[in-house]
Amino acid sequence: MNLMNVEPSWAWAPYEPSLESPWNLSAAAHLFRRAGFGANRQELEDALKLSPSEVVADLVRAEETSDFQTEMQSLLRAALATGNVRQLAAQWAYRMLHTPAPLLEKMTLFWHGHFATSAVKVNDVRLMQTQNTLLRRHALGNFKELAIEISRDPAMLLYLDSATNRKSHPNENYAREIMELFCLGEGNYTEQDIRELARCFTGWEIKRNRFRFNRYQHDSGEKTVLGIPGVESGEEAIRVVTDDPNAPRFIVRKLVRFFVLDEPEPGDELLAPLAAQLRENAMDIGPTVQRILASNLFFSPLARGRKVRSPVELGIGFLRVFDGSTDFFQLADALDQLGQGLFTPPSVKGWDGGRTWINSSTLLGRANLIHRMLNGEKTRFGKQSLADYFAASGVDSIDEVADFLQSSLFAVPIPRPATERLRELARKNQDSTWVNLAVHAFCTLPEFQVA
């Protein structure tokens, strides 16, 4: 199969099972690792019992509780009052890992990369609290709605230096990025374009860590944006930018690129149903998401195994499916380590993603992140040793080792040599070190870095 010759009517039609593409724990697996951050055995044998498209439908609605928000504010008060960003990353390293919302989590996430904004320039915890706070409210929203937002949120303003864009000397900075990077893609507008909608911004500053609106710095003349004349306010201008036809295309594309594959690049033909649906939905985001997750496409081949686990999913995905806790704050270092600190992502274009996740480097510090992890003083899994946790779920034996880590962790199959070199592993350590030694092991092996 090859993503060049798929039908749109059969890539984004619902999923049904069948012989060749059964709805099993692997496949469950595969839309829980997508769809959030990876889940338990448990997680995975419930969601058997409902359909593929009541599952994903689940995942989309599901919001926090009211005590997940109670114990998450504590925990924020608390990171907050350090002033450090390495706290506040470490807060929502354990929001991944504890959210009954996989989804609006992973969601957040993409946004952050997509909106990208960091603590280095910005340097003020609050402010991008509230930008991520910002961002979750909006995951599953209206694209509309969250590109006003996030234009006026104050981390965005001084990250982007739309705080001092004034209409003598307008900033260009936030105009071309929203263009380029946020909504509508390179070659899609003109630098005519950029500077009259740097004219809308003016005036648009901060005061006592809020947005405020400076008429006397405003350019009240007329501006002409993507053809569109008469603009007159920078709330109008994102209008006319997120109306533009070219803007649903922009945004399908990234999101099929997040959840579903990360190359062959999807041809403009593929994405037009998904494209067409957004712009119909008045750029709803939710619907078509849902419908990205329950499509024959995302089940099929190409794309099981086609994505590189991020550094957030390598870490956060290895915890959930063991039920595990650990120390966030070096999770979080770690994390920052592997070239995904939260909070600070490298540009304004966010993460590259994909093969860049990969090096010689990245490789070593994936399999010692994975090796802190499982030998940390603070590692818990079901709050016991792994050993432990085996035993109480009947894995006993190397070969239910690698059987449990096929269904839950691997997107691709464990290679056979690997399993019986660690039998002979297994073999030579009679005691329960044998049970980390091998987890290890398996999660150095290059398949396990695609998701």
Second form
Amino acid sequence: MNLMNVEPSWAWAPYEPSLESPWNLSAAAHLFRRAGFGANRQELEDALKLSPSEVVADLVRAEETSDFQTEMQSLLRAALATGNVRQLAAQWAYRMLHTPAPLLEKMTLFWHGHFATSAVKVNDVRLMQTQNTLLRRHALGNFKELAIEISRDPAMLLYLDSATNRKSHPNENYAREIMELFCLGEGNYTEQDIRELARCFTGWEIKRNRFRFNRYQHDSGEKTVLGIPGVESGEEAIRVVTDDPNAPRFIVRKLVRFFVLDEPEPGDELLAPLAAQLRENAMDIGPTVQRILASNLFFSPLARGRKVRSPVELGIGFLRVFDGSTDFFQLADALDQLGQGLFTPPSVKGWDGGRTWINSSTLLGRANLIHRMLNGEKTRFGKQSLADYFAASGVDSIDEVADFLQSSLFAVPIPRPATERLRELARKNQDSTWVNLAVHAFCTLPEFQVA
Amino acid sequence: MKSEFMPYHFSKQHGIKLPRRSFLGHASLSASVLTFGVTAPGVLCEAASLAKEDRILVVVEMAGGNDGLNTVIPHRDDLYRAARPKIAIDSSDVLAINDELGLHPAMRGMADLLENGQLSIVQGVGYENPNRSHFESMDIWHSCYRKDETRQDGWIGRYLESEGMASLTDPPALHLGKRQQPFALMSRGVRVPSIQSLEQFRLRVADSPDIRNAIRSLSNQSREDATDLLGFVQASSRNALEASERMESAGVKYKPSESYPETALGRQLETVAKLIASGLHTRVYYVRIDGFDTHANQPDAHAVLLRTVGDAVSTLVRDVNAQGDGDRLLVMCFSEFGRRVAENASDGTDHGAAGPVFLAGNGLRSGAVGKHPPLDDLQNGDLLHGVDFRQVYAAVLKDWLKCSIRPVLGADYEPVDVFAGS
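Form predicted together with the partner chain, following the form predicted alone:
After this comes the whole thing, all chains and molecules, with the earlier chain placed first.
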């Protein structure tokens, strides 16, 4: 099977389970890894009682419960009170692990990488959280609204040095990123478009950490953006940009890369049905995401194991599969060292993902993170040790551990020699310490890095 | 996806590993054979014949604005003593560079390098219309652009990117330190790890040789039928474990040829030496020492800082030479600005403009390079720059790292003449 030969109509048609491509634990685990941060055995078994499209629909529909929101609000207050961005990141990691709406959270992370803004420059945890809340509110909503809201977001405008945008000196920085990184992609606009767009944003200011429109600084002269004359306000300009046919193509490409596969790069023809749908839906993101997650291509071998786990997927995913919990501050720190600091993306371009997650320093760091979580004082799996957790789940031998990991955590087969080798090891360590040893060893396999 | 297992071959460990020193000998031999043909001249170890991949840059950022005038001192100049009645350094105390100039007496380490012909002091480095904010000036040095220009990346980041280093399996550059990653290392395509210690380069496992062996051999097996992506991850894993082992055996085998100073900078540079000795393919190491913002009671504090830098850098240069990798090393020490010529009322100095940049390593034109900025021609009480900092970068890029200047600096700056034979 080769991506180049895939029929677009087949690719995005709903996946129907078959003998060749069964709806089993592995398939469900694949869905939960991509649409969220993984799932425990019970969630997977529950999912198998429904059809794949029903499970996807539930994921799209899911909302945070009010109990969960109350819990998060108190955690958030505590984190904000410290003023420490790492505490804020720890709080978000906790939210990702425990959320009843994992797809919403995954999409919030997607937008954080898309509209990347770093606390390193913004230097204000409250503004970072305001933006995070904004991203979550629109995560599966309308892209046009999100693009307008983010353009008034104080953290974003401070980050891109656009907090003052005066008539006499329009700031082109934000206008450029709107076109290049947020909506259209390079090559789909001219330098003239950037200058005109920047004029539309004149008078947009941040005063005392709030957005304000200063009409005395707004350039109300004639402006033409992307060939459309008579564009007046910043809001109108963003509508023009997001109405451009390149916008749905650009967003859909990024969604497919995020949810389906790192490589190879799909062609325009393959993406065309999704782009058309996004456009028909007036840039409502939810239905397109739903179609991607329930599609033939998504469940095909072309997607299975074809992404490198991001540090967040690795750390949160590992815990979620075993009902784990850990020291979130340490976890947030580790994510940063592995290249995915929450609230501190490396540049306005966000995280490139794919192979760039991997180098010798991060690979060792990933293995060490698993080791540290497994053996950390604050780590629990369903309120107990991993050995006890396995015992309670009827997982007693190394082969049963391998089977458990294979269906819940691994997207590609665990090499048989690995299980054999670790079986010997388990035999030598008769007490239950072999469980942590073996799980750590399995998670150092190259196979664990893809998902 | 079917659950059939991929066929496996247990591959033997590759041949015996040569220690880095002897390996390097061969590397530079083969590189020079390629360059000069079979009649390789007897300059096998000269820097000019070094492969691009073997060249290492260590950047030492002296944050806070180093007082260049009390670092490279025009001690015979009456204007110098007149401007600094309380904090001027006496002619009898300086460590001579030439007839006019001397190093601060605390810079014994740098003076030793100078004697060995391993130190180039570029004088009066700065830029037009100097900014006196630490952050803004540091950002200008890091990015090469000013605030009103778009600046998303740093000069080293752009270097790594333009040289296509996104796909190296070892990190192309490393930042050693706890603080936030320097802007200079940022780029869109290449991520640079920040590590606080070598611990982060060590595979932590339970205390059991069995598991260590198991992990190593399992990652070493070749996987047929693996996707490109999995193949890449597997190759990277093997490299990572090898790097980690190299590091651990380097930790065991590597013995510093002399002890490093007991300072944070000394420990960081010792780590750099250890990483170089372990054969990591990293090209750029970045470290930072803070505290140069000497507004008050400057003399003692400044002496400590200069001693810290001089001792740590000179130890690094000597040690890396003793390990056999000396020709691969260039160290660059810079600060975001110099300080006001006239001292202030608190025995200190305020933010200024141009200052010296130090380059250390083999193959340099040793001594003071360029003119000391004249003390009778100041701009708002500050020294005028004679060399744009990008000319220093240009020399590092073109003559040391052997890459083009324009993609990194955005324009062709004339490299300052610091490398012998450049």
